[in-house]
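Shown here is one chain on its own, the form predicted on its own, set out as structure tokens.
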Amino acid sequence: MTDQQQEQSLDPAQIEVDVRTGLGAPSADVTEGRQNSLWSDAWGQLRRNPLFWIGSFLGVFFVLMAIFPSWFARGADPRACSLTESKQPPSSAHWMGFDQQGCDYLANVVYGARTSLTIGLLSVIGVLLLGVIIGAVAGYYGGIADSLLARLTDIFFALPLILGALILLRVGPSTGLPILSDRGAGAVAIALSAFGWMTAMRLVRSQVIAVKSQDYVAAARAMGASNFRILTRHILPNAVAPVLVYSTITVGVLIAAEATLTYLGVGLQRPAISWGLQIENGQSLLRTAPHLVLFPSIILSLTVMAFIMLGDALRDALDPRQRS
């Protein structure tokens, strides 16, 4: 083929010279390709795993319930007590008796499924945020700021989950802000996220180092794009997927967490229904009222596995080396 077949063989709708460079570019975004190729290939994987369909239902089962609880709840209110039923056995009527004040526990339980998904999902939106943020500009940048974050990330991976959210709500109210004081779910929230982002940040951070030096951020970075959009536009959604697993899980991982803050007594406090204050409630009647604790326990847990079976599934639809 000679040189001028070979110039009228090219489309020239498809490549956009900058005239200041004089490099040649696609006018397409190259990594939309890429990405649909993911996440395409990441959909056939899914759709053959079945930790990812009972994970589904699990989730959507619980998230319907958190978002309808009266469809769930089998018309009773969980406000609605009476002594003279109190740690009254389940029964054909009521599924899960009643409690040590003669409220139907399938309410209770029911309606505690909004406060503690509610929490979860705040503190894991937290948790992206500050992970996303602090590794895109550790990694990006380099240097000192890089030192530094990483520096500031150690600190506080030395002081574990559960315990650093523990010592902020013990010293919430004397703080003044009004969120930390009333032990509410912005203030669990909070906490678990203030103590809970280190290990997404280091995901992004290790990303965005790998991806930065390919070729198409190298010719973005050419064309005079600033920063801001190489990160958003360039790096972060090839640098997503790590992140997306780990989320999913720690979905499952702060529900948990948050029951167990509960159970220590410095998580969420009456009148709020979560599953935490249910498990907190009925451990001094376990031996003469044991559903008080089976119960909102075998609910939490089912949560807890379905988040981190998601994950799993996600994780090995994402990562190429899982598959056949």
Contents of the next structure:
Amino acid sequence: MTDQQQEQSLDPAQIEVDVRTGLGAPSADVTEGRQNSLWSDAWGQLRRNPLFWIGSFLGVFFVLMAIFPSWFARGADPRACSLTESKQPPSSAHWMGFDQQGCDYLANVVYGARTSLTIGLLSVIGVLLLGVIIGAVAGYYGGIADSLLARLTDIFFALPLILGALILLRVGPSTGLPILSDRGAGAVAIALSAFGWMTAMRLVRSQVIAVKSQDYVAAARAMGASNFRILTRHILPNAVAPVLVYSTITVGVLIAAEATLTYLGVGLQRPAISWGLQIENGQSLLRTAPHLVLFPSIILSLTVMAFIMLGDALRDALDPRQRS
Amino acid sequence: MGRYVARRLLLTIPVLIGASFLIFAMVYALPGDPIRALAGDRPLSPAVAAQLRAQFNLGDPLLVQYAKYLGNLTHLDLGTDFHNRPVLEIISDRLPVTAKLTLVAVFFEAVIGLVAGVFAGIRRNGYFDNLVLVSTTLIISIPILVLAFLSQYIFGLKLGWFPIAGITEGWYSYLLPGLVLASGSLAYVARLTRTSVAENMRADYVRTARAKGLPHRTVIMRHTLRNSLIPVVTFIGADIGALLGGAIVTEAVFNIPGIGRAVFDAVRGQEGAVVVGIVTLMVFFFIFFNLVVDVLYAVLDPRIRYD
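Which structure goes with the form predicted in complex with the partner chain, now that we have seen the form predicted on its own?
In what comes next, the whole complex appears, and the chain from above leads the way.
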């Protein structure tokens, strides 16, 4: 029983109606005694999973880094550079050394967290918006709408994420569209959402199909609930658990995709501070100053790892069938 | 079966056309002028520009351009790039390189992934199993871009075991990029095999086989593996289609002149015809290998019937 259903069965007004009509009046023990919901069960599982704790620790660490970068930069300003320090290796005063322009590299890597996390978050919101809406419509209405939307999903699914986003971002600046043409975080998020929503759509669609023939949906319809209300209040809450698992992992995947696109030259542009730009810049200096590629790479990987570990732990907790 | 395959083949046509039109629209619906970009600093004379525009159908409305493109496609004319080189020639030039890279990647994926997964699954929760779980989590978490640079730095630059970039040393130069390209799928294959084997180890027919007194080896090879490998084989099959189109980053870092590299260069140079041609080919591979896998599934597992 999900929280949603539980909440409904305990709605006082509802109980009153049931008692008056004499239909399905809940017996006293339903309301008494603690019931294990999906979420409290999941929390019990999560607490015992080391993956969850490592993932949350890393996640909180990088979120703090994104919000308060100055806490982590050890007093250095990422834009205060002096060419005399160019490509200096790490030292005790400057843990990550200096980049080619002589800027403190630790400060630069730390300030890169904000762009990465912002894009990860923005694009996962975009992916969920597209995926949930298209998936819900396809699954709920079925028939022609479903076939058309399923074909549309097939078309997008056959295009690799990086390739689609690469083309869209390359042509973005000359389209003159508001956010897409300014080559910033918003453009990257739009490109990633536009080519990354398909799995979310399939997830939501299959959940909706599985749930829509349940008795309580028929009951809601019999009581005159509108399609929109049935979808948002009765059907979609059932898809929350798998979608939550999927979106946690996807934040990590999208952060990696952003760094890749920026590395390929179509994502963020200088003077933005971004791990992808730092890796791209350090590439040609791999022989003389390997730390310029290594540090942003390590931090990028740890960030991606945080979300993938959290997602894995959530899946183990929320989906008992896949529990290892 | 035959009807199922025919139906699936018919369904691939709208997906192929849809995907190529999507790319076509993105590349050609631009207000920008590729001819002016081609000319660079010295402006072309209006007559030459107009002639070039007509040659590449740049003046027509989008749908007309696309219809002309499809018409040419029926006699295998994919158009040319702006230097008059046929796209088909570019593809036939670059595809063997990507095919080799994919072959190496699939080899690593199958061999390492399967072996690790089988041993982890047989002794679930043992030392090796935990090692596989931790290392696959690590591999999945490291972006392929980072993995490419790390391996290039460690094995190419520091240890000098492999060439850093390029394909001048034949098959040997494909080993490192192939391993990098395979890494994600390799971890996935190991996990999939592990779960599948572990599940089948508890199955009734395995207990029966043991009760008959069959030796451990035979039980594993004949009974457990046969059933647990079905999902793995299908995953690897579908992955061939994905790998053939997903090597842009690996090919960029290791400077490998395959179709991933070609499409990347074409996107940068706004070579519309090349982009559309190669991407359509990639989509075709993806769909084709998925279809093959679906059919294979029914062949491998007689319980599955499509009709």
